[in-house]
Amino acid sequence: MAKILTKNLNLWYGTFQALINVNMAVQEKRITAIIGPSGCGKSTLLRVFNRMNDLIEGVRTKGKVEIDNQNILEGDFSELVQLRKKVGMVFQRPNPFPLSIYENIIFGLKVHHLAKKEEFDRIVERALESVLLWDDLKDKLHSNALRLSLEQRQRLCIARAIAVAPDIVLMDEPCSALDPQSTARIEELMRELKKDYTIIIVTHNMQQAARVSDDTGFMLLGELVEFDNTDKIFTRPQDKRTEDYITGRYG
């Protein structure tokens, strides 16, 4: 059974249609990559899954997006809060809050009243261990998070996202600001995290998609042209547009 299912999903920014009849099924505890040229709707699709597009004036959606068989496009504000606890987000540039490392990780717990104060230490340790930062930072928990390296900041942002125990983690170009060595380590981290989380990553880096993902969707001009096992997408694509993009003849 699919963790996330979209059915004839359409989205408009005003009069511009950014997503056109998108149908896809994301499987649980796998890494799904969304690839395609700039402006094709990749990030828009990603943001549908925790309804971040709702924050943009003039956005309109039609169709269904089901997570665990519930249509997330319906429901009131309280259900939206629950959705954003269930679906975490990691952005393109590491964006820790100008607070201590410790305060960054417990921020969501405090906002959503998810844990008692006496549980914070255990959750912080577990979250930092999950992103392989505990040994490096356990003696610096009350230092300003902005003093960390770019890679450490991105790991911290992932730790902050998973501290609230989501089911799904969305990653929008999470390595674009990192050097190749740091990128390789974040990719290794993703492979570890998929044991516990369903991960969807938007990336311009086709090599990254091929390395890290289990399934891949290719988007073009708002359409999901093709969605399949990553190996099949990169070696035996069914649509000529996919083949042209992967081989560098388009975009």
Given for the second form:
Amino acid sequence: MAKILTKNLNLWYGTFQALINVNMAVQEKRITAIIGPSGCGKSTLLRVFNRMNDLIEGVRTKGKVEIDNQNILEGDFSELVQLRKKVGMVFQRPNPFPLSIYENIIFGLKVHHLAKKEEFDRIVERALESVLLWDDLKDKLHSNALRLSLEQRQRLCIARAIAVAPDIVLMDEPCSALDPQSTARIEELMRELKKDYTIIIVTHNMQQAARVSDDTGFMLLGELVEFDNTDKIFTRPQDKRTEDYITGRYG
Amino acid sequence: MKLRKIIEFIIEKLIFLCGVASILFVILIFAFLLKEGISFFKEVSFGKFIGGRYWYPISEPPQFGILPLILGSLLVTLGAIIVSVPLSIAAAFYISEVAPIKMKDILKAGIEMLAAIPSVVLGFIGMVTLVPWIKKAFHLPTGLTAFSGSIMLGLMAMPTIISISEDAINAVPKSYKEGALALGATRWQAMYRVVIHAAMPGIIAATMLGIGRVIGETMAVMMITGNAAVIPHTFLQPVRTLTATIAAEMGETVHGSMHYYSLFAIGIILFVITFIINFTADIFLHRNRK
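Right, and the form predicted in complex with the partner chain of this protein, after the form predicted on its own?
Let's see the whole complex now, leading with the same chain.
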């Protein structure tokens, strides 16, 4: 059964239509990549799943987006908060808060009143362990998160997202600010994480999609042109436009 | 060709002069204050001046203790901070985070207007509205109190604090707020758990500059604080500030007398206080920029 299902999803920024009839089914505990040239709507699509587009004025959405059979587009305020707890997000530029490492991780717990103070230490340890930061950072949990390296910051952001125990983690070009070695390590981490989480990653780096993802969707000018197993997309694309893109004829 | 070079040279030097003029003026002012004030300290010790409990500059023998004046200034300033800082920070948050664009413009224009009102007008309005009200509300013999001064000065400090805090809040990267919201925080939680932390150095700097404005303010304070040079014990007592003392007595003192020099000595103290405050504000502003 599909974890996330979009049905005839359309989205407008004012009069500009950014998503056109997107139909897609994301499977549970797999990595789904969305690829496409800049401006094709892939980030917009990603931000539909935790309704970050709500922040932008003049956005209208039509159609349905179901997560575990519930239409997320209609929820009121408290459901929105619950949605964002369930659907975590990692951004393009690592954006740890200007607080201590410890405070960064328990931020979500505090906001949702998820755990008691006594449990914080354990949750912080587990979150940092799962992003392989614990050994490096266990002695400086209370120093400022902005002192970390870029890669560590991005790992911390991932730890922060999974500390509230989400189902789904959205990643918006999570490696585009990182060097190749860091990128490889974050990709390794993503493969680890997919045992527990459903991951959707937006990337304009086709090799990355080919390396880490199980399913891939190709978007162009607001349309989801093709969506299939990653192997299939990269070896036997059905659509001419997909083929042109992955063979590097444009994009 | 030669003429052009000369013109270039002259303009460069002129601009340089304009550039250093402000520093030069500050140095000159301080030098003048020092020159006039220093002869006072030959007669009265610094400790006696700062720590003396009585300000009777024209009795016989005169007593030049400015402790009541310093405490008066501090009390009024403290009150003004309590009145203005929470209000101003809340207003800055409203303007930069919550208000719709139209409201933002109206509010910003309003704040500039508030900054443009001459202090004598504010003092006058305080005298005819606030002072009688305070007298009635607290059953006091007089409404000319430190509390009245604090409220009016708080109003005067608000534009400074609001506009600089608002800049600081606007300068907080949007990604912090986005990150907080994406974790399911409400707007309010994002504001007080993340944005305010990031903007804190700027907000502190704004507060310091507001304090600088309050401590140096003269006219309004002189009109509504009652000007009694006694050590205050509550907010509901008349006080006299350092600034009001200089303004009120400078016109009546004999040029070259001890009293005359003592007023310059007060000026030095004021100068040092505001210098420290501005300097602290500057440190925080720079930290914010990094």
